[in-house]
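Only one chain is shown below, in structure tokens, and it's the form predicted on its own.
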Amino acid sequence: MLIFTLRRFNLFIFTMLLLTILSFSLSFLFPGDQLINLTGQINASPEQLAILADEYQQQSGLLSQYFSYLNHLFHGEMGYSMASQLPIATEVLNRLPATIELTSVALLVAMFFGIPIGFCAAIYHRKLPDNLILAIAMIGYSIPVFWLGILAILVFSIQLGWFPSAGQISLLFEIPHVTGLQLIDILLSDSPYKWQAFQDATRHLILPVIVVALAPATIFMRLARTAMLEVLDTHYIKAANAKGLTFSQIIYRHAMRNAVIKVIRDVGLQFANLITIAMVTEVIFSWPGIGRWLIESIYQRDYTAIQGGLIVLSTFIFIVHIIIDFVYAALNPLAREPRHGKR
């Protein structure tokens, strides 16, 4: 496990420079002055360009430049938006919470619905239930996200009136800000009224998670199918049913472990797509997260933000997918040492 934890370290800190390099290369290719596009700083005096010059190694060589701006970045300097002169560090910490907990509850909904009914349509190969789950996928893996968005809030909000069609939170409630993940500050609120604001988050949430879980549900459900499929057609599953056992006792004690297994590993590869979604999401709903205000940075040409924004949102996919390697292996202890694997 630990020469695992130390492989996962190293492709961390190489993926993080290369993120790096990258954001800092932005600078140079954006239109306008360099060191403006990596501040932010667009009203500076010639004084204070001046210091920032300096700050930033201006004078000195490429090398230089990138390590005080690497410098600068372990700081938590990230400059400020061109667009609202706050720091763009706030401006993160402001809406990533929004982002994570839409996420994080989409990619339950969507694990918690497509793995099952993947399982159903591996056990039902090639009968009706399998050729209808298997059409149900290929049509909601095609609707395009924006069309489904808009489709939820014309039918649900405006003509059944059933869900908020933007927003996190009624203006109704007043939550404090702790950790900005909008359900756990509410629960963790002293307001007398906090399971109304509790229920009214979760009506705000419904809709936006049911529009990103959908196409990774339809994958997980596909990925479900295929992996059960390859338990199924094991030499210990054969076994077990040469010895007697149920179908049932083979799906539950044998196959579902297994099959989960093989999904799971799957499961960081499909996060990018569904952070993806999630930011054309969060622009329909209205939904604070970073993914809106990074689409807003792109329209206002906000050149410090998308640097900003980039490195933040890379970083976080990259560590969920880290975290799911990290169960993976946990669950499969061949995941740790291919070579082992290989004896």
The other form holds:
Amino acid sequence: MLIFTLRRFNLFIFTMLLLTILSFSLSFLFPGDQLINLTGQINASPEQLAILADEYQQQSGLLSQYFSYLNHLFHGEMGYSMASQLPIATEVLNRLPATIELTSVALLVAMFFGIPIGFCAAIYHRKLPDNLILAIAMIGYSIPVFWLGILAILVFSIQLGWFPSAGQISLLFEIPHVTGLQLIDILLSDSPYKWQAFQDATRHLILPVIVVALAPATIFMRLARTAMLEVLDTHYIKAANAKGLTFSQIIYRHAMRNAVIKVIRDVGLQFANLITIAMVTEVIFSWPGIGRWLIESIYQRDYTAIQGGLIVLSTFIFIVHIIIDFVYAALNPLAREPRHGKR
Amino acid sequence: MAYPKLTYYKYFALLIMVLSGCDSNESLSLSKKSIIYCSEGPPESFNPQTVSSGTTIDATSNQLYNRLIEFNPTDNSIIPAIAKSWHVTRDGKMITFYLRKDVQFHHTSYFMPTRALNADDVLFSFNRMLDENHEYHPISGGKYPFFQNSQLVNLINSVEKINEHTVRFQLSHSDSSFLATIGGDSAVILSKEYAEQLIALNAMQEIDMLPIGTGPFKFKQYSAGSFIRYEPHPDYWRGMSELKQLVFDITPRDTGRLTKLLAGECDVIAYPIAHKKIAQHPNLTLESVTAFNVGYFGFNTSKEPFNNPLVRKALSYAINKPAILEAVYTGQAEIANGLIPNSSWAYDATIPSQVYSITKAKELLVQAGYSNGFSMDLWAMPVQRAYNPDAVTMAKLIQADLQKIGVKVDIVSHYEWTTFLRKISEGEHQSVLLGWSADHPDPDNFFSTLLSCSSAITGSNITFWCNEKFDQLIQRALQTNNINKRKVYYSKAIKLINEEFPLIPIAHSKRYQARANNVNGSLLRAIGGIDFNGVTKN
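Beyond the form predicted on its own, can we have the form predicted together with its partner chain?
Full assembly next; the chain just shown is listed first.
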């Protein structure tokens, strides 16, 4: 496990380095002054700019410029947003939790529904339920997110009035910002309307979560189906069958756990896809997350925010990737074996 | 053995519990007794003295502050506010205000007033704007657009404190629009005690960002670009609002506001679209008021051929106003007959409306010596304004209209807005599509600003038309406080405009607002946007 951890850590460090190089080079590629693109200080006086140039070692070579940029990053200094003139770090900290909340709930929902349905399809292989599930999965995967989001608002917010169309919670509830995760903040708060606020936040969460979860859920369906089919085809299942276990015993005791492990391996891969869908969904549902902020920054040509948002979002995706790798390794001892080198 | 189906049932049961869950009466009252207003943009400041944008004034002026006097929402006449009464001397140069004694400032987490409002607060509020040497004058940029535009600095000689609750304004000359100006959205009364506290804390700029006023609501929270939260002012002199909260949900996209209204997330929205859809909805009401504005087609009377009144008159016959109203304002405006809208007290219903007649226009052109027509440029404003939502389309319609009488029009619309305004005020244009939104309901705000000789010099009269007779009429109207006499003068002034046509008034646009039916009270104002004082919800 130690080698496995070291491997992941190594990979993390190098990927992050590559990312920072990319983000650093963006400040040269964007139009305008490189130093201003990097710091976001559009209103700085010449004296302030001189101090900044010194801080970022503009007079030295490219390498030391890059290292001073890294140094700033390590201290959480990502410059100031060109649009709002607030520190990028503050902006990110205010918004990332909302995205974490949306994507993690969506991921759980997608797994919770996708995997069992996929198993179902495998159990009824080549029968009506299988075909039906495959068809639904195909449709679910093909629907464009923005269209689905708007349709959901039209039907469930405007026509039926069941769910709100925008935001994280009704503005009437004053929930102090502690963790940034709305549901947890509500539970931590001492508002007299706590229960109502919790209900309201849940209602706000439902439509965006469904929209974000649909595409990954359909992928999990297909992955789970394939995994289950593979497992059902293995010798140990045949052996269990020969021992005279009932079908449900075989499925629950032997097949399911092994199939789930196979699916979990791919959850990490789906997460990047999920974030992309979440960014679009955040715009449609005015969800105050980092995705919406990043898309607005692109509109406003807020270069510092684009660089900062890129780094934070990629880091987030990468960390989730690694966590899922660890979960997979914990569940499946075979994965911990060093794949390269000695065997 | 546990079956997964059971876990599903448990999950759904939990979900349904969370969704439909136990509503206590107390928790229900929060949304039932609060109003969410979806506004179109964020405020620039929380002090209407320092801005001219309608969005900021909507968000602050009527909710947070009071003025000495204000306007009756139905007929725009002047009614008492902080001043319970006032007296104007016969020569009109000295105006004394007698203040109410029980007007309390907001108690907030950042300021605890120790006294009620008195004359010092009034002096502080006006001197901040008028006196360039006042310590608060340069705070927030030192710009007081409304006061500076209405030339109050030249009009008010001094503001004196007679006693704790009496204030006297000395004017340099009589001006009957003075009271209307003082009742305008920008003439709010701030707290001097708060200002002194901020000096002690060395945080003077906070006076405009963390507001303290005497209005029906007090400031609670502002999340930049996202929302403003107000709470009722418990000691409000007109009685505490029944609302628990007033939230301005800043929703710049008009489709977003409409969705939120239909989904019940907003109780009231600004500038609604899809009027038919709202009007048909059983739970929603669409309201409109003809705003105090005018969109016009102005001529540069200092340039050929528009120095000839016959040419201007000819063009006025050739313009098909109903067609413009349909195409540009989608019918959401009134045809302008004179300069002022019919909700003004000075409106004269007997003035005939201009007829649309190509033959008459052609005749007049021949008389003026342009039987073969001529070519001209027409500057169309590059931005949307309430008084003219689409100047370029309007310009194209006018172009087509004038082609019928042999006049060739070149449309100029490529300048950026500030450049456009500067070039216009320097007289580079031959003709222009522009408009005016009034700052207060006094009719003089239209006449003097748009057509007087003095404003031709300052640049707000972009026709450069200077008519002695007209100037005399509007001066006389200002010198008297007799409203009937003023009506006669203004009526004559409008007739003079309709003979000379330095500009052709085209339309007075309407301002719309949509709300849920459970919101009661009058909200929409022809002047100064919205007012949530006295609004309730059931």
